[in-house]
Amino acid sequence: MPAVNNVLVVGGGLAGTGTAIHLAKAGVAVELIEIKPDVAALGSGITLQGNALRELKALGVWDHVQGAGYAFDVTGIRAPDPNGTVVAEIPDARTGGPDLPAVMGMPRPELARILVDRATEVGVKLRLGTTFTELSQDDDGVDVAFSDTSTGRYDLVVGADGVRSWTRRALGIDLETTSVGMGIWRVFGPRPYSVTRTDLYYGGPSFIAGYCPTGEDSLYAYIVEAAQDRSTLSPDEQLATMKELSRAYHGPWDEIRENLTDGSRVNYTWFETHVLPAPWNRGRVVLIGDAAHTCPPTIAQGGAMALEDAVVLAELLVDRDTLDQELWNAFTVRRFERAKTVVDASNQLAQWQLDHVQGDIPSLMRSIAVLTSQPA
């Protein structure tokens, strides 16, 4: 018998929907609340490493993901020269196992839709445009008041509500999320025929210029610069700024740049990082995903870590009879050091670029591939 009978999940991202699906499949009554009215309305693209694909397969959505995304097994390194010269082609580790691609790009809204549809299919009660206003827990459960004036009582509340988690704040946890010192421009657009993998351009006026195919007809492109306040720019000004930064990069970038015409599809954010010290729970409320750990996307493991949190938490809740300290200790053992190692590696890659240091990137990437090749 599972350690919980009914669970409230706060947040409809990867960590939240992943947890909800696993628990509902095991017969737990799950409600998922999401403050946004449509979880599939926002975002550009996402890069999913093999270990993320392994968890999506376990959620029962691999066929849909495979049909919606674009898989590849090699990453290219190009020079910021007039030809965009390929200087290296690096095979990507198949961290999800030999039966899955090494990497897949896909539209983030499409992945969100697939996961929400799967959650509904397995019986999760989904409440969009809703959040909680109060949490009050005792030894046996958590009483929750919602923004629509309803109330409920749950055996467990899972806070999977992102970097600026309201659940974390409601628990009184003071966690500092810091800027790494880099900002990233992202844009969603048409995929040129020549783009069949991620290529990274290092150097030039920006730290990185890259792109990732996300489907037969789409890609997302990105440029990483020193963090700046870009908040006053209009969508058209954002598009013009990104296109201007991209003019230093050629090869496929020349066609990508010409195809970028919609300023509403450009967004700019800073790289941020934090790791919540263990434990990640306070009584019967637990934080997972970006609410507990977040890292710059330098090794594209943020989504994978969120999905791993979900599968480990759900597994422990289903396989054990009691929600006790022993369960939380097991969760900490399986998640804390692994997630922290990934965050630290992501930050190290960013710091090497900020310091203009030629660090041992191959060795660092190999160590993360070895770690993530083992199921969480």
Ligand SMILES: Cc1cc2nc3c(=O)[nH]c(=O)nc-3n(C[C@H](O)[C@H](O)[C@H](O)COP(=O)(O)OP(=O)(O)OC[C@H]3O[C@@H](n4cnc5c(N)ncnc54)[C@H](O)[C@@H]3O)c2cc1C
Given for the second form:
Amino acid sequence: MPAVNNVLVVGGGLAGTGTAIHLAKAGVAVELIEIKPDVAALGSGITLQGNALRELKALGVWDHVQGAGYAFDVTGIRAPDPNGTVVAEIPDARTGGPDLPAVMGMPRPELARILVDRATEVGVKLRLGTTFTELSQDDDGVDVAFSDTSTGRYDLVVGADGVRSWTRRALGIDLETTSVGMGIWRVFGPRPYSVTRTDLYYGGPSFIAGYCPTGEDSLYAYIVEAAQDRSTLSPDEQLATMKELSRAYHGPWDEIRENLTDGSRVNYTWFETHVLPAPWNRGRVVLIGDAAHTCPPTIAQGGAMALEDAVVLAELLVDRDTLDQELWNAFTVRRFERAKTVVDASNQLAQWQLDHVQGDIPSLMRSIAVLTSQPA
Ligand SMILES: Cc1cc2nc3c(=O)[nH]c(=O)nc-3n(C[C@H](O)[C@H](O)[C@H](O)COP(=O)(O)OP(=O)(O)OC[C@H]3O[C@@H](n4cnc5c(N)ncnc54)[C@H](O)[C@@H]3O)c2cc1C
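Which structure goes with the form predicted in complex with the named molecule, now that we have seen the form predicted alone?
Whole complex next, starting from this chain.
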């Protein structure tokens, strides 16, 4: 008998859908509320590392992910010179095991659609365009009031509602999310044939410029600069700014720049970070994914960490028959240090860039690859 019979998951991102799918497959009644009316409406691309792919395989969606994404096993390093000279080709670690690619680029909306479809298939009750307005718990359950005026009572509530988690706020947890000092321009567009892997250009007028193929016909490209207020720019001005910043980068960037024509596909956001000290639960409400820990995407591990939280939480809830302190202690042991180590490493990489310090990047990357190669 699982430790819980019915669970409410708040948030339909990677952490939320992952938890919901695993629990529903094990026979737990799961409702998932998602504030957006359509999780697959918008978004850029995402780089999924092998350990994320391992969890997606465990969720039963590998065939769909493989069909929609673009796999590769090497990352290129290019110079910000007139030829975009390749200065290194670094094999990526296959952290998900030898049967999975090292890295896969995916359009975010496709990934969201695949996970939501899988959730529906295994019996998750999906309530889109819905949030909660009140949470109150006693020793035996959590009472929840919803935005559509309905109410429910659950054995457990999982707050997987992202970096600005309402669930975290409802629990009265005051966690400071800080800016890392960098901002990222991202654009989603057509893939030039020459782009078959991620290439990173270090230096030039920005910290990093790069791109990742996300499918036969698509890619996302990005430029990382010092964080600044870009909020007043119109979509056309954003497009012009990103285009201007990209002029220092060549090779495939020349073609990517040519294709930069739609301001609505350009997005600017700051890198932020936080780690909630353990424990991540308050009674029968637990926070996972970005709600508990968030990092700049310098090693593209945020999605993997969210999926790993989901699988570990679901595994403990299914394998144990009581929702007690021992279960929460086991969750902390398996998740806290691992997620914090990844956040710290991601922040360190950003800080070296900000300080213009030549840190020992290979050794840091190796240590994260060793860590994430071990199943969560
Ligand atoms: C610029 C940038 C680039 C990134 N690139 C990568 C990358 O390449 N690879 C990678 O692995 N990670 C990347 N990340 C990190 C990654 O996106 C996150 O770590 C991951 O999406 C976290 O998943 P999550 O499910 O915890 O949260 P989210 O993906 O944020 O999902 C939370 C969900 O909850 C919903 N929600 C919010 N509030 C409520 C509410 N009150 N009620 C109901 N629903 C609610 C939201 O609509 C959303 O669907 C990047 C992050 C940033 C900022």
